[in-house]
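Only one chain is given next, in structure tokens, and it is the form predicted on its own.
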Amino acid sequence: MNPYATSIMTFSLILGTTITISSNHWVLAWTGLEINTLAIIPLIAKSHHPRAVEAATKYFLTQAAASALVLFSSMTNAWVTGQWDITQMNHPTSCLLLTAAIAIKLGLVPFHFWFPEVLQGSPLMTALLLSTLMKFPPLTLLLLTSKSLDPALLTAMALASTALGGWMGLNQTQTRKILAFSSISHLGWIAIILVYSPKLALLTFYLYTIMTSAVFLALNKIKALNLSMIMTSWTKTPVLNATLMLVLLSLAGLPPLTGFMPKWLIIQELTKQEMTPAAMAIAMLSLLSLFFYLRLAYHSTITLPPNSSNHMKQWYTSKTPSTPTAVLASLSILLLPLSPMMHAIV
């Protein structure tokens, strides 16, 4: 893609995100979401592969439907209450429509079907943007309206997302699809705590973004699109593969790594809110996703490539180390001791 076009798309993504997260008026927030959608589509379809064009089309149709629902819910609320302020979402029907619209934009169950397919058809760096940056504006709208949302509905969607994200990721061999179902599962953790502690939901999203970015950057460095390619990359970049294993275990939420922090704090908060059954259910369902994280970690370090591999072996060359990957991987592994301070700041 032309560098000028890429810079325009990047600027539009930053602009759209900034407009949405800083606006108080529904029309401005909707405008930011539309700018974001239009900016990411060329990045999805830039390879001109039929799979990429299909992914871009699916993304456009689902996001257009979600944006229309956002506009419809805000108009309904303004019609009844006379308020266009985002925080004044008081009409029950408008709240229900908004929850559905944001669930479509985020890829929460039962509106998750588009997300794995779009990620599979996108390049790895575009998939990183779709999994992290593109989820921030819709999540901001949910945080701003969290006082008006239905806790029972969000809890049901959260438990379903965690269950389905773990269950559907079990038999995947493509790394992008595995990370798509990982994203759906993590969104379940964010959604279940959103009404009770919006700050904790935001902290969870930040940590999820750091860990997922580290995984995507590592996979992009070793050009691993499926499990067998991860297996053959061990001889090329042993240090990066060992780091990738630790980041994947952190993403799974194992102590003493960073990923354990949000799960620990969410379960603690749910118990304080007398939602012990929900806390037990989501903790048990996260074991499903733990299985495929462990399988990815196993493939990245322990399994040696078989002699009859179909992939062409690449010569080991000393590549320049990537500073962003190193920083994000370090944060993904070492932040657990700072839990009290981070929870207090956020």
Contents of the next structure:
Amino acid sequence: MNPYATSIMTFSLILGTTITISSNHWVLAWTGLEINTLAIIPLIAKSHHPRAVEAATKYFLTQAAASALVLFSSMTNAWVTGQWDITQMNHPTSCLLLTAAIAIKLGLVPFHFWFPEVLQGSPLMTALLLSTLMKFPPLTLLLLTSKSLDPALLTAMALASTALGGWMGLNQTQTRKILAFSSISHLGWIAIILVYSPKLALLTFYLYTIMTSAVFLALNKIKALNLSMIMTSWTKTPVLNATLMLVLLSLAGLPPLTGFMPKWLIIQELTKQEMTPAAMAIAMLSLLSLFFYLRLAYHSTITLPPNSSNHMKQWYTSKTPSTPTAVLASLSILLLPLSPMMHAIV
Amino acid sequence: MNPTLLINSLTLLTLTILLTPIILPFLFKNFKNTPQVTTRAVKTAFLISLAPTTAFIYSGVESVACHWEWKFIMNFKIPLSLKMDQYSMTFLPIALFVTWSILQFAMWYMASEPYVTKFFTYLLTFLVAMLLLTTANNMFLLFVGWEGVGIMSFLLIGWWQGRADANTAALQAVIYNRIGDIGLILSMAWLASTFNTWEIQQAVHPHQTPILPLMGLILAAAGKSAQFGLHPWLPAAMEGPTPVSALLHSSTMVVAGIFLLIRMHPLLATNQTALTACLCLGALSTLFAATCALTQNDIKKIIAFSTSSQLGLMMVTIGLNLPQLAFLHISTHAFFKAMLFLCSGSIIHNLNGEQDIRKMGGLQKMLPVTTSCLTIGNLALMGTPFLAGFYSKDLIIESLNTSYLNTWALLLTLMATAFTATYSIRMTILVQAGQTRIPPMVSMNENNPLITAPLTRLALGSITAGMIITSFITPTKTPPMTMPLITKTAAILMTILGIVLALELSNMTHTLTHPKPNPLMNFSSALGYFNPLVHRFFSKNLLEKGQNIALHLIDLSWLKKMGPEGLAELQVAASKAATSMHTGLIKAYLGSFALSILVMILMTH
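I've shown you the form predicted on its own. Could you give me the structure of the form predicted together with its partner chain?
The complete assembly is shown below, putting the previous chain first.
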């Protein structure tokens, strides 16, 4: 893409995010959200492939509707309470509408339908932005209003998200759709703890961002858009594949890796809040997503592809070193011993 | 002179002498264990065992000798104690006498056997186990002897291992014995938990003994002594060599079950139900076996069924509450039954392995000693007055007729007596008398003293044993002294009836009319259709049950379907259902969003 256009879009993304995060007034928050939406549309439709264009269209329709709903909820709250403060969102119906709107923005069940298709239509790096950066402003809004939200609704949406993310992810072979459903699952974890401990939700989001970024960057390096590409990539980048396996297992939440930290702390907090059945349910539903993470990990490292190559390691590789991948992968594997510090920082 | 010390030490000496052929090879390197050595050991043991028996007869002293004690739990002691009472003192010399004769005969019979030393060792081990069973004072030693004779029976029946029929017969013997063992262990458990001991003297119940342990004992006796229901193994056991049949399945092992009931008699006597059960079971067994023996053509099978029938008669005697009389019948029966088997062994070997009586005939002229002993044995079996069998059998029939009991049992026993005479005379006529039907080129002779000496000895025993034993052992219950003439002569009348029947039937065979098949004869030939019905049914049932429960229910259903496979199927179904929801149409998506918001609002207000 034209470098000017790219710089404008990138700057707009950063601007929109910053406006929403740092705003106190609802209209300013809405403005930031709209700027983000508009800025990322060209990034999605960059290659003028029909699928990309369709993804961009779907994204625009759903996000515009969601932003309008955000504005509507804040307006009804202002009508009833007389103030536009984000943290003073007291009216129950407004909270309900806000929750629904942010759920559409984030991709929580039952408002998640747009997410896999949009992710599938966009390039891998844009998909990374959609999964991590674009989720940050709506999540901030939820965090700010977290004490007035309905816990039952959030718990129901969270459990449904984890379940659906698990079941749908089992049936996919395209990596972007798999990562979309993994994102939906993790959003479930974030949503369930939002009301009880917003700090923990934020920590989960940060760790999820680190891990997903590592995965996306790794997949971008090997250009793996489906499972068979992953299977044949071990000849080109063997170390990256091994690291990818570890990062995927960290996403799944297996103990000595970082991804275990948020899950453990969330289950502990839920148990303290006397929500043990919910904790058990969400933990068991995550087992479904464990299965497809394992499948991905298996394909990246452990199995040999049916079409065997003539030699084990190709002699030429594009060995451009990539610092972000390395740093993010290391963080997503080794951060568990630092849990107390992480919990204190956030 | 202290008879107790004499009896105890001499009995121990007898048992030790029996063990010498087994122990000495370990002590002396160049000691050759030949059949002669074994036979001589048993002969010596017999001669020595006459001394304690004489001392017992003279003094009437019964003693219990406790040699060692096994304390395996705190308050439950198992002493290694031997009881020398009238039963074990009488049985010891009789068993040793019969075994000596059989071993001497086996030296000729098994002369061409390559592993003849092992055969004799097996027979000796069997004898030791049997004597342990009879002299045991507690259930533990009795059980050791019981299992010992069971195992040796298995090894000896299947002696010719290459023969599939022999292996099947050995397996049958073991399985039927095992079923009886269930009853024995049940009774032992009850005994241990009720009286805290396995000593038989201490097991005296103040009131009526409960029926459960007694049923266990009766089951054990039925298994070991081939009563009806657990009887097929005894005719099948004829696959073993003739000395084995003579020793185990006529004189000693099969009487172990009856012996157990004799020992446990104080427990049985109080429970009338158990006694009636013994009576009816025994009556049924004796008649069934006698019926089956009528149409058998294998000489060994006839004698086997005859054994089974006499065992039924012993069970009837137990049911009449006359254990001493049952023991008397055991003792006299040992002599003539062993002799019958040895005669049949001599005939079979001389005819080169022919066992079918339809292919024998007129052997009286060619094997005079053998056929004379056969006649003596058959007459003793039928209860001919003043031969050995008379003293026991006639007394039993008299007691049957004069006691208050089940009429059906009485009638069956009388019919069985008649049948005994019938098949005995049939066997005698077909084997010895008439025109000969043997193949022309046989060289038969009984010149070897190894054949004639045992036979003669046992014949002397068959004639005199009844008189000797009844002269010296005082009865514990008064025998019936007065009875009507018809009752007194019932036994002899039934025997004569049987003889007349047999002679009449054999006359009919001279007229050369084709015999018509009739259902009664088929019933008798097919041994009552018992074997095919029972063997198939129970094993198929058990295997099916095993497959249903272990394989289908547990493995396939619970461990597979309820666990991993079922769970995986559920997830696949959920995944498919969820995938079909994601159609890709934005209209549907936006519509579902609106619907969801509507539902959320309606639910909270």
